[in-house]
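What follows is a single chain, given as structure tokens, in the form predicted alone.
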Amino acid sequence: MEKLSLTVKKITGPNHKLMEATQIRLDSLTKPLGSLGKLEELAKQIVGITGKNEPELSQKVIFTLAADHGVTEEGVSAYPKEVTAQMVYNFLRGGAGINVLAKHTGAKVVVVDIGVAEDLKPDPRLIVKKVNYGTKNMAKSAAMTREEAIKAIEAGIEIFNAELKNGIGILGTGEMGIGNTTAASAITACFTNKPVEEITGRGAGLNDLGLKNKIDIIKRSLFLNKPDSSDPIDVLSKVGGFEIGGLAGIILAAAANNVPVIIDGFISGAAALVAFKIEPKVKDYMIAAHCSVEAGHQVILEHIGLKPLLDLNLRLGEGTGAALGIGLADAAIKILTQMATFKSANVSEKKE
């Protein structure tokens, strides 16, 4: 517990001053005002965040966490949960969307095993940060101990540490794990106080039957396991899954490092709520990538109060659509860094 609460210390907030100085640089380029939108705003937050007038974004990283959940003993997913090793395997050869994407993007893709049930083949690319064998059926008891959520969190901390050393500019958060869309729901409807039914979608392709069984396997894991949603370990613990906890723990060593952070979807946005409810001042550091299809990702957003830079109905996580964010806030950036002012370029103003 004392890294994180280390961690959570050292999170102060934005420089507002270089924000307000680069609100002014962006108004002294060869634009009309405001007209590069969301771009401005971007390159804006973050300068707040690095502290740095031109930031370095050249070394990107993109985390994806893989675990598996217990609760899929339940039929909550399309998938078998041997799927989530498989991929792994997938990730490690380059053969996955996130890995097309990142490379599109430049971004290095960081995979690690954080709680696949099972031992995966030693690989150099592969982190092993195992917490446990995949969580317990939520279904049935708590997802795991107090003891092990701290430690996932605490272990997405010291995996952001170890890749801090060969430098990031901004990261993105990824995942893997057949049945933690069920996983994202529950922690969702816990902090939100949302009824299931609006926050629960199909995840990897559950037909209706599939849907209505979900819904009722998440309102019974909330009815036996009672999340105290005042205590967000508690509710990770209760319904949540290592992966979370672990981008939990990314998001925070982030902030705590004046690292921007691009949120992917459902799942990473569960996370970012866990992360947001440990300790508010994170908001400022997370930028929403895109918002998902599953109904549950734009309540999240809603209730943390980001607005996502995309809607493109992606719905496969693994860090894909925090890919497309990098490479929009590597954008913003070199419009804040290369363009020409009025002044540079012997152009005239607009008229008062």
The other form holds:
2 protein chains.
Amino acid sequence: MEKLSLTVKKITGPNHKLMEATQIRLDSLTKPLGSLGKLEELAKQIVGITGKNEPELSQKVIFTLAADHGVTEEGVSAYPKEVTAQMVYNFLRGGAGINVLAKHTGAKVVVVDIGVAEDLKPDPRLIVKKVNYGTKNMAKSAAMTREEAIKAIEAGIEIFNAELKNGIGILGTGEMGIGNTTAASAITACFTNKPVEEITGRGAGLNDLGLKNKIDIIKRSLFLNKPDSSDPIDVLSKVGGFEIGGLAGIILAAAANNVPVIIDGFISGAAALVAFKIEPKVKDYMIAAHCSVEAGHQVILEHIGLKPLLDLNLRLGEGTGAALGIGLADAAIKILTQMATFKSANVSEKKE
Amino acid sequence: MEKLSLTVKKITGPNHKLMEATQIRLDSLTKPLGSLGKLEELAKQIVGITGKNEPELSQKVIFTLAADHGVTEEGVSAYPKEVTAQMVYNFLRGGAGINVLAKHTGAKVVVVDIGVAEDLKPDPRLIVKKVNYGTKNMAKSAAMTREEAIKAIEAGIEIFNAELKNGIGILGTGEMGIGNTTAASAITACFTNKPVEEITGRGAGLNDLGLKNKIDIIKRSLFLNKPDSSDPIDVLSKVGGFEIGGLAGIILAAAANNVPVIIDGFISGAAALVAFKIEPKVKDYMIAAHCSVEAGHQVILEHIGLKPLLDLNLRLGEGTGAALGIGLADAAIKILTQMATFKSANVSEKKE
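Having seen the form predicted alone, I'd like the form predicted in complex with a further copy of the same chain now, please.
Complete assembly follows, chain above in first position.
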């Protein structure tokens, strides 16, 4: 718990003074005032987070954490549980959506086994931080112990800190875990008090009957475990997942180290929610990449107070939306640092 | 007129058979069906346009056409008219928003003087296709002659054809012209029958009084010139601009040569509208990059039937939104061509 406490203590909030100076700089560039809209806001936010006038984003990292979920026993996913491990191998071979989009945006993918249900073949590119062999079935008991929940969050902090030694200019969150939209919906219901029906979707592709069953299972899990919404660790342990805890740790560690965090979709959103409940100041370090097709994601974004950059009907996860969001963040900082000013370009300013 | 007729005749529509095959291919990739949303639709559209299973988008071009508008005499812009020429020099020096975002997305910027009001200093990177020294004041007479309107469109076709010799995998439209939102609003009002108030915005930054004056000037111009909405060349000549005509020509030429066109904001939208009215088949070759802050842009997109990829509150023009849209198109084609299939990656498929 000490690692977590120390990390949270380091989160101080963005540098508002630098953000004001950045607004003045943005307004001096050869474009009508505010005409690059959200890109300008993004540039300002990233300056505030990094505390640097000219943030250096060339080292882009996407953390893709994989874990299994005991609740898959209840038939809550359209895909078999084995897919979690199979997709980890796919990530390592470079064949998944996140590999393609990370390469496109110039980001490194850090693949982590934080709780896959089987031992994976050793691979120098795979980080193994297994908290356990998948969670327990939350419809029958708590998904994990309180100790495991803390361990998952602290594993995230360790993963971040290890990668920070190589340099991280900006990071994106990603995950893989068959069954994890069930956990994300349960977490969302718990923290936002929204009816389970409103924040539960089809995940990787459930039919109507499957969706109904998933909703029932989430309700049963919440009723059985009675997670305490005022205690984020309790919520994570009772209805969460190891990858969700790990990502919450990464988000907190990023904020503690002045690194901007691009939040991917619904499961990453649930991790963001856990981090936000642990330390609300983390909000200012988060950038929501997109709005997922999963209805619960919109509820999370509104609850935290984040506005998504993209709305492309994505629902893949892995960090794919975050990869695209990193591209926009990169563009925003280039606008700030590479454009000419009215003065330097000899362009006349606005009349009046 | 022959160049235009021949170009329009070459537009046959996308290859639907290949698009169906692409859907099957997308569904075989290691991701839940349809989970990459609009990126998948985009990949399919680009295959249909190019007629290639694996479209090659590495040669990206943004055409930024500059021209002046006589109607600036009426005080319709917050910036002085000289800014058009000053910004052309800024484009050539690489200091403008479009330079930064084109570089970010790996696109070449082709800068064209299609009607700037002064002779610009010769520059090997500047294409000079001047139809005239700016348009006439449309509040007092037609903006240009019918011959000039055709010449502007055909200049666009020539610009495209010349660049095609270097290779164009995908293109974006861009423009610069103080006063050109006034022309774009007049064109939009004419083709869509919407009240001028609903499709006129603040352009580069008018105040309330300036906006009121702009609306009055557009109404007066439409009343005086009575453009015939069933004759797109008539509309362009009476209330258009040279850059708008040129971009319409580029859009038509792209469609005739199976090149996907990323449409930028409001002024590019007005050009797209002119091209669409000349040949409705051109619609399937267009991809709307974003939805501009200018209210008329949304009206244009709905009228043509295009859904924008991005909504970032942009209103700079130059092709800046198109540059970001090209990045997404590129990502979409990489998803299609670089991802592993369930079979090749040994990943289990959906249950049932």
